[in-house]
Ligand code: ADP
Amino acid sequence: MNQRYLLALDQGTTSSRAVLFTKEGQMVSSAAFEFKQHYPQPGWVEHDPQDILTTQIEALRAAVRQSQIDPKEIAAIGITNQRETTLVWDRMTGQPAYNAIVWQCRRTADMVDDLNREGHADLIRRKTGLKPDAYFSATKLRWLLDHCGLQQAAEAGRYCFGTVDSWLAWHLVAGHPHVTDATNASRTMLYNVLTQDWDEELLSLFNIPRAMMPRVCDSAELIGLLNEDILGVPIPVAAIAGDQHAALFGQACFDRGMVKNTYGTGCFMLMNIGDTFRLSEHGLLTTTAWRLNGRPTYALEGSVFIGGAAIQWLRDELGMIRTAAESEQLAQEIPDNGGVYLVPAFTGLGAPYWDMYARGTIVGLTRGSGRRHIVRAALESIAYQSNDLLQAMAQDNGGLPPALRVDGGASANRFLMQFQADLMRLPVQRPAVLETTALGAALLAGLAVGLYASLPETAQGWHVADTFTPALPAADSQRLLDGWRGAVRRTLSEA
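Coordinates for the sequence given above, by itself, in the form predicted alone:
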């Protein structure tokens, strides 16, 4: 039978998605299921690990059922996932020791303060490319070991640590492989991106038993076969990549200096910097973009913690909109933001500010401010924060890229994309396939099983569907940016 399809499992922060592609990169079908978010205390975010697993299996089956293809026609499956979210489970039973602690969670901020105060920041940065922050997995794992009293059993090998990719691979693949890939490992603060291995000094610093760490594999590598009871056939699971790394790959950003921005729950901008590791001088992180045949490619990364989540907040908490799509219409019903700025620092601010204690702020309200102004300010905040990242990258890289490639759910918002081009003063390119995170995972899986002969061959299906070019006068853009920077200053914890 002709195996010409690839299936991506895209496990995100608010939903689990599965997308089926042809070998040529065309989307055939997709299915997604949302799951509950848990907020046990202010600044804390958790997921039920079983919710993650069951919704992912449901999405997988639904996408294949919707396509009406024979599962035997699927050549390989790739996994891509929300990163840094931390799980611990019993190696004997597969049961989680606690809820998954989500990347957004701030519960370990005090632990990070201690690391900085004790002078460990430089060591962590030199080895991992990361800046100590509660965002990453190491302090979350330390909290789990302490809170659940697991240290002794973990040292004896009873418990597995993993990010979401590891949790899925362990439960979906025959034989329960305990694996992660180099991209997810590079987001833990425990992985040395130069040696491409778990770092003994960092494991010792956090008192993490090596016995609970997964094997680190390439981003395109055969992990094993899908459990037959899921689709009835043993399909190769042949790729793992963190969601932002998969999107960089799916956007065909294979050359140094190419940049993509994903607009999801958060916004994540990555720039390919090639095979030489170097640190940012402007508040960005250095991460493993992907690893193929044991050789890493690196990227600069900046993260916006609250991107599309700001629109969800307007919908779910404030009731200002009924659907996310309604935000575009409301924003366009007024000529400008009326001086209103929303800084959505609900879980702190990421790059380039790195302020764990910043909190959300709305500034510039007058008696004439209304719902439309706040909705527009929320949309604009996504573009402002993304522009902050691009300007930092331009400083690190010696100039702006020729264009910004965009993807993710909020990139469908034409108002946002035009405003982004106006702020950045460069073209914003939106591809025909917006599901580039899933596409990247699928292409990596195809590469692993020999469906593609080379890296460039995977990019043959990528093409631009829409280009947004700057239309706002540069002076107006600068005025808006000055207002944004003033709003951010009021938000910072040291303000």
The other form holds:
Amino acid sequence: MNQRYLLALDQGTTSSRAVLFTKEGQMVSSAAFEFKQHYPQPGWVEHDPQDILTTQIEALRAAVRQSQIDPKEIAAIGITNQRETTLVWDRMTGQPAYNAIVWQCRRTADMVDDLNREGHADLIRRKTGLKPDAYFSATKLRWLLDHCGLQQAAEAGRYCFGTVDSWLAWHLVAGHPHVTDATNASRTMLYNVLTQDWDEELLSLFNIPRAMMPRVCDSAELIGLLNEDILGVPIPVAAIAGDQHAALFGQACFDRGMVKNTYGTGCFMLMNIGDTFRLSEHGLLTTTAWRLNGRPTYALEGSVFIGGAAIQWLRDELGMIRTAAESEQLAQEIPDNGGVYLVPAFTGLGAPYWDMYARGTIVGLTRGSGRRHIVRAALESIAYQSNDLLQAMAQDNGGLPPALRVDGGASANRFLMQFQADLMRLPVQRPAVLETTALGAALLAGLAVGLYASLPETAQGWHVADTFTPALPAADSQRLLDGWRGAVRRTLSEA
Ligand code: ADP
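Given the form predicted alone above, I would also like to look at the protein as it appears in the form predicted in complex with the named molecule.
Below is the whole assembly, all chains and molecules, this chain first.
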């Protein structure tokens, strides 16, 4: 049978999705199921591991059913997932020891303060590329071992640690492989991205037993066969990658210097920096972009905390708009920003500013300022913050990319995309398939099973649909950037 299809399992923070693609990268069908978020205390976030599993299997079955193809035609399955979320389960029974502790959960913030106070930040950064934070898995795993009293049994090999990809692979693949891939491993704060192995010094810093760590595989590697009871056929499960890494791959950013930005609630920008690990001098993280045939490619990563969330805020808190999409027209009804800038530092500012005590500001209001100016300023703030990240990356990596590749919900906004191109003075490319995370996992799986002969051939699955070209005179972009910098200065906590 001609195997022309690839299936991606995209396990996200609020829903589990499955997307079926043709070999050429066209979307055939998709299905998604939301699951419950648990907030046992302020700042704590958990998922029920069983919910993650059952919604993922439901989504997988629904996507295949909807497509009406014979499952035998699926060449391979790729897994992509919310990163850093931490699980522990019993190796004998597969039962979780506790809920999954979600990346957003702040319960271990004190532990991270201690690490910084005790002077471990530099060691962690040199080995992992990460700035110590409660997001990453290490402190969450420490909390689980303490809270559930599992240390001794874990040392004896009774328990498995895993991120969501490991949890899914264990339960979906025949023979219960205990694996994770190099991208997910690179978000644990326990993995040495230079040696590509769990790091003894970091394991002992957190007192994590090596016996509970998964085998780290390539991002494109045959892990095993899908349990036959799921679709009735044993399809190869052949890729794992964290969501942002899969999106970089799905945007075909295969060459050094290429960049993608995802415009969601927050924005996530990743730049491929090739096969040489380097630390950022501008507060960005270094991460493993993917690992193929044992060889890692690295990426710089930066995020905007409040991206599309600024538009949600206009809608839900200020009641200025009814829908996010309406912001586009309102912004276009005025010729310029009228000198109004909004810095949505609602939870502080990340790279390149790193000021956790900064708070949101609107500057430049006059008697003539109105709703449209605020809406426009909110949209523009997404572009300014993304531009700040790009400039930091360009300085770290020695130059700007040829173009910015975009995806995510807010990339639908044409005003925002054009403004982004005008500010960065770069073409902004929006692909035909905006499900780049899922596409990346599918392409990686296709690469692993030989559906594509090489990496360049994989790029044939990426097609640009819209290009936004810079149209604003350079002097005008510069004037706007100066205005933004002035607004940020007034937002910073020491100002
Ligand atoms: P996430 O994956 O983070 O949930 P999505 O990729 O689904 O996010 O994008 C949703 C975000 O994008 C929301 O914050 C929403 O306000 C914003 N958004 C969606 N459509 C538009 C639009 N047309 N213009 C501006 N913002 C938008």
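Residue numbers count along the first chain shown, from 1. Please read these numbers as outputs of a predicted model, since none were measured by experiment. Under this definition, the rigid core comprises the largest set of C-alpha atoms superposing within 1.5 Å between the forms.
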Checklist entry - Does Arg322 show a Cα shift reaching 2 Å between these two forms after rigid-core superposition? => result yes
